[in-house]
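Here you get one chain, nothing else, as structure tokens; it is the form predicted alone.
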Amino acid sequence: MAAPQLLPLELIDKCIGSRIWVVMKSEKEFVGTLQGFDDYVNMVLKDVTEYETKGNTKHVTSLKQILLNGNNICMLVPGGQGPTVACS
């Protein structure tokens, strides 16, 4: 018996209200609660801190809402706390 197939916007209509982990194809990363997308993955994430990467340094940023173009995201992590950054 085949497993049931699960579409990728299927996946991510299954995250809305839960913490995601957006890869963009920039140096940024995102982690927030996904609000909701569309049909080209545009997404609307809340409480969301920003990872950026330039050189040696690491920003982190604290965002209360942010909408995200789909056509430059790169990967998503349902449940993804995000990447390691040590603090200096």
Second form
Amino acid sequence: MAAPQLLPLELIDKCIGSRIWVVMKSEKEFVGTLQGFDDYVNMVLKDVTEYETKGNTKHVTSLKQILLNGNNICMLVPGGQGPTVACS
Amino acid sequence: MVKTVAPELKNYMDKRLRLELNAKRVVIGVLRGFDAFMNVNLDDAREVLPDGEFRPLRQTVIRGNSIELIEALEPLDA
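Same protein, the form predicted together with its partner chain this time rather than the form predicted alone?
Below, the chain from earlier opens the complete complex, with every other chain and molecule after it.
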């Protein structure tokens, strides 16, 4: 059986309480502390930095606590530090 | 009562794969797990940027909704 596999949502569950890097389907990314998520992978994050790429520039915003709609999430990277602001 | 079946990715487990996601993203990693929605758990992952550079991701979850294509980079057993 597929018993020894690590389920994707189990990996996200292990990340509760630590930093997570969320990449959206659009050119937007969030780095924050994961407080929780639900079956739809809607996420509650705190102390969030939002990175939005418009053309060549990245716009950075800080948000205290957010509920992120799981509909447009593409990738989740536990312990990720987010995009490096200076990318060639 | 609806029967949901898990995708047949057992043959791809622990293999290095190349995933094409929507928005023309390409990610390469080793498959460590998956679920009925085709959410995927990749190890040692990296995003391949259009200019050929790698963006390291290490352990990553990819939402099944955004996966367009899965290519095996090493031979499968079956």
